[in-house]
Amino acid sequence: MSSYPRLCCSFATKPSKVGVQYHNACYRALGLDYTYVAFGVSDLPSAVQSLRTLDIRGCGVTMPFKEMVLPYLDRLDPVAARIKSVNTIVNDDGQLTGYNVDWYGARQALQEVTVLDGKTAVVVGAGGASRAVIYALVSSGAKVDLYNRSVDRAQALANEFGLLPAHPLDELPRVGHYDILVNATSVGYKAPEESIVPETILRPGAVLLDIVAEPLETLLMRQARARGMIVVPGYRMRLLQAAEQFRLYTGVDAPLAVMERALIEATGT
């Protein structure tokens, strides 16, 4: 048996300390003869192959890869295949398969706070993140909203998912009764002063989930606090989706404390 740790890794355009910080400080704290780094990738079917080429035990898939990888994986777990989106690869002896974990994230952090079946919900955007967003709500009995700028493109997810007909971003200050909204966009990424949100559709007793995870809180999240809103910050998505990519690596369970305490301590106060 080799005496060298089994890796992990994380591919993006630009390499990021985050996921390197909390799942090595996670190995750590469990004693797993693992090791993670981020990759910077160029040249996305190369950078797969060197998955099998070089042993590497799992891969964490950022944007603009989430969908773009799907053909160069060898099978697709039930639920990336219907989000269409991977943000996880498992290596079983050079068998890649695409997992996506972010759907897991949204219901986890949201469940902490709300029941989901039965539920209105609000998404702003249809790219990949909201695809993840919807399904971990209409599997779990919520109804979806779906507003976005480009409406066509907002259209064809309504459709794809079943969902009532989409809305233009314009009409979101006119929006009508919701328990959930849900930021599924990336604007105020280390942007903490900037909202797609207007101000005016916030509202007391519903719940926020801004998927932004860093800064650990933006505007639309203060604005929302303000409001009286429960507010469901992007870096709790974050770490739960993170803790199952752990899982599905390493076979155990994450240290929810440890992996929080290093994602924290990663992203900044």
Ligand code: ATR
Given for the second form:
Amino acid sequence: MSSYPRLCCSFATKPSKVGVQYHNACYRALGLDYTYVAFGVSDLPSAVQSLRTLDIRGCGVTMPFKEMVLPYLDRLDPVAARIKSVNTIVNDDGQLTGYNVDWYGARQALQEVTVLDGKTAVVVGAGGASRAVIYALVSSGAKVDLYNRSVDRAQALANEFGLLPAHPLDELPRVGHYDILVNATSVGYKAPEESIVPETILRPGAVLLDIVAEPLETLLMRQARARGMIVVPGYRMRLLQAAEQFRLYTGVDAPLAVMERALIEATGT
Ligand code: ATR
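The form predicted in complex with this ligand is what I need now, so please give it after the form predicted on its own.
Let us now look at the entire complex, which starts with that chain.
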């Protein structure tokens, strides 16, 4: 752990207060001499160079920078290289390493409620978040069946991860047996009355992960609960990835209860 004040930050097109609140709440709770700030970034290469120039310890990266940032880093963690997406940069004496901890958050959040090995998962969505979720599932021994509005995009992803042939969204109402259902699309984000998953396919006793973290409770989560599903809310995935990010930056475990309270407060306001 460093003995001098350190700065961590996030890069987004529009700065968000959520990470600022939960990272700083944890630094205060543990008495760490760290500060976290959010930057709105328009020139990504210059912003990445500034991490070295200003000796900023760590940086969270959100869309659309998660893929764009790869060429500007010195090293890639092997999983980030596999997923081709970076959401966390760690600066060790000017050497920038890119990590992806979204997959870790997804795996941990699911493993809190179920065993993944041998399970069948239906994943809806084929964007960047979906890549991390698919990696979490496949690397834990689950079988993934992929559905997406743009089937070509989904098929490319299915080929890359060795999945079964991908399906267009209109086949979702005829989905077969599954143990785990994941909404990995952005549908429902800041839209508490929107869902693209038909209510008829929600199975009692199966697990639902909705990666949407804002609002804390989406329409899909409410419908799944009503149908007797085990619901893993997107904020849990966000929280667990943030805890891993915190550990990478500071070398110590995040105080999870403090982080969760701050995340819920910041998201809910
Ligand atoms: P992210 O990196 O957050 O996953 P993304 O790469 O833009 O963001 O991917 C968003 C996902 O949500 C995609 O699967 C997208 O479907 P397409 O690949 O067909 O674009 C899906 N998505 C977004 N809005 C949607 C909508 N209104 N209906 C169906 N799918 C939608």
